[in-house]
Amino acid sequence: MDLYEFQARQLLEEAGIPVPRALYATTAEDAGSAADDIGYPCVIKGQAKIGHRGQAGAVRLAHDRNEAESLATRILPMSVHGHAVNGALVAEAKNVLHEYYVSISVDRSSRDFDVLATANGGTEVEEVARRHPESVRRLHIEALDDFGTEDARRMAEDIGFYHADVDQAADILLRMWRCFRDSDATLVEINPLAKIGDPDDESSKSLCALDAKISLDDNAAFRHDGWRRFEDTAHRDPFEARARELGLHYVHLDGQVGVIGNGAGLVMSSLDAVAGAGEEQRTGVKAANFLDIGGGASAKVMSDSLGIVLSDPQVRSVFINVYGGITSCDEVARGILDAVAEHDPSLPIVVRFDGNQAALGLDILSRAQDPRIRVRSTMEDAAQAAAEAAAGERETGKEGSR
């Protein structure tokens, strides 16, 4: 789960460390009482689940109501990148310094905890980063270990935090790890970490976080009450959301084909599958959904997958590719005709089975005698037969419409 930056801001506070006084508006009108609350210059930010707010226009500084009534007013109805703004931030303009960047997240390759960090933070930090690969420094945590204060001033000493206090700078670094350990996060990352103060008034400087983006991981919600205050009601998706409900591992993309299948390797494969013979067929068919049954799915479960992915009105056919492991075919075979049997769809759904059950499950869809079930021996050839149909469909729904 993604956070907006004012979400983040909540858990960076919980865990101490210092961010601008802020306060998070709606409206164009919101903001400038927002705005007169916090004082002027402030800054104007808006709420996306995007890096580079600033360079699309959707950060600005504002002097004086009107001009904050006026930039929410623009911001607000603006999305980036296809993200919708959700909100206005409306934040203290600090004097910046020097601007640092810090991040914790989940490593997967080499399946440890990374701290990252450099001296050269800000918005083109991604550059720096590639043309200047040794200003960045990184650290190892395994996963059963801790990060502890000698680790965090090591850390801030390598970084160079040449015009901040190493001690508070160790001290962000070591609150950040356990915002990121307690919190069930993948990714906290500070960017930028700003020295801010009056540069002639040494005793005003101090570290402050003007930015942050949180991902948590959603698979620990049920150890977060918490994390109900985070929720995306606004823009949330509801077939994703009626997946939720129902336990289902579920993710709504952008294609053709909607896809089912037991265990996210499976599934994954099912995917690539689907987009190589979309490539193949010069057609540009691809997945329109992740869903992943789990193991010793129900006919139920299979039928409320099934559901879910014939109410979306962007899938021309199904592919579902299970192999029976926990899972029996026979059950997911019950499922699949129970789904039918109620939603009645005319799209072609195309099914392989292996492994426990296999021959079972094949025969009760056999007897079924649906023309819309079509059966495929091998992963490839059900790849293959679902973005065939899929593209079908898609041009036939071409010519009712016009």
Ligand code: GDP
Given for the second form:
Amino acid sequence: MDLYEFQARQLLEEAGIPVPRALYATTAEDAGSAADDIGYPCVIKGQAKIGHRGQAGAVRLAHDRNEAESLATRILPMSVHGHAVNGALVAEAKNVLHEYYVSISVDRSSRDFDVLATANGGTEVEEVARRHPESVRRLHIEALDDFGTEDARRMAEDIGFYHADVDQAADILLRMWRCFRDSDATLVEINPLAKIGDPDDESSKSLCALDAKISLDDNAAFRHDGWRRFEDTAHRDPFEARARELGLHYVHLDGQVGVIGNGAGLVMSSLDAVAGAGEEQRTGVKAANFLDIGGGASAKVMSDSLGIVLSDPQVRSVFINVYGGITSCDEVARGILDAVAEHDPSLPIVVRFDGNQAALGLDILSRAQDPRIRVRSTMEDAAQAAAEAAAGERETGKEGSR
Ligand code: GDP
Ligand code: MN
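Take the protein just shown as the form predicted alone and give its structure as the form predicted in complex with the named molecule.
The complete assembly is shown below, putting the previous chain first.
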């Protein structure tokens, strides 16, 4: 799960990392009163789960209440590279003397944690990395070692923090690491980690996190009360929300074939098989979702699942792939028939059963004599049939406009 900036900075603040004072607003009027409270100048920052908001005009400086409100009026309805702005953060504007970049992320290949950092941070950091790769330092934190004060200090020096900044940078690195570890993050990025203050007054200078990006590991949600405080009710996918209410493991994707199976591995293979078939048939058809009914699913779980998939207007065909272990294929077959009776879909449902009670399940399906339900005996054949059907449905849909 990716966090908005206003949520990410909350975690940084809890970890003791300096952030500018800021208030969150969802209307232009609220942004105006927040700006009055924060003081001028302040920064109005559109909250979208994407970087480069500054370049897109969603981060702007306001000098008085009028300007704060008119900027918020412009920023709130924006979308940045397809990501809707959801609220505005009104933050104290700081006098920026220098911008560093620091991130900690999971490095799957070396099975440890990557610290990427450069003394040339800011909005052009990717460009800097391309043109001066030597200015970006890539360091590691070992998964099983302690990362302590001394390590952080060595790292801060290694990264190239300017002499006067090393102590505070080390402290921030240590706190970033604790924040990363304790919140089960996969990414904690601060850009810019800014040196702020009065250029003529050495004692006023310090480091401050002006922008943050944090991604959390969804697999650890159970350890954090489901991260309920970060839930994005306004922009939650309605199908995912419904699936969650029903306790189903569903992820909405952008293809045309609804995929339902038992076991995450089998469902993933089914997604691949559909994408492979779509490529082979040169239609580009892909899966519309991931849905795992889990082990020992009842007819009810199956019919709920099929109900969700059928309610998605982008779905053109359904592929049900069940390998009966604890799950019994006759239960699944009954669930399919229940859902078909309830929703009366006008699209084909391709089924492949194997394992526990497969013969009985197939028998139940064939006795229904429903032409929408098509049976195939292998995963590949079923994926081919579902992909072909989805492409066919699409072609028919387009015919009128050709
Ligand atoms: P991003 O473009 O989505 O990464 O949004 P940021 O929050 O990083 O803002 C973009 C840029 O705006 C930063 O790199 C800073 O240069 C600038 N900026 C953000 N906050 C402040 C601030 O308080 N004072 C000043 N002077 N500049 C800021
Ligand atoms: Mn930034």
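Numbering follows the first chain given and starts at 1. Between two forms, the rigid core is defined as the largest C-alpha subset superposing within 1.5 Å. This one's a predicted model, so the numbers in the text were calculated from it and none came from an experiment.
A.B. asks: Do you see a C-alpha shift of 2 Å or more at P77 between the two forms, with the core held fixed?
C.D. replies: Result for P77: no, shift under 2 Å.
A.B. asks: For S206, is the C-alpha shift between the two forms 2 Å or more after core superposition?
C.D. replies: After core superposition, the displacement of the S206 C-alpha between the two forms stays below 2 Å, so no.
A.B. asks: Taking the rigid core as the frame, does Y250 move its C-alpha by 2 Å or more between the two forms?
C.D. replies: It does shift by 2 Å or more.
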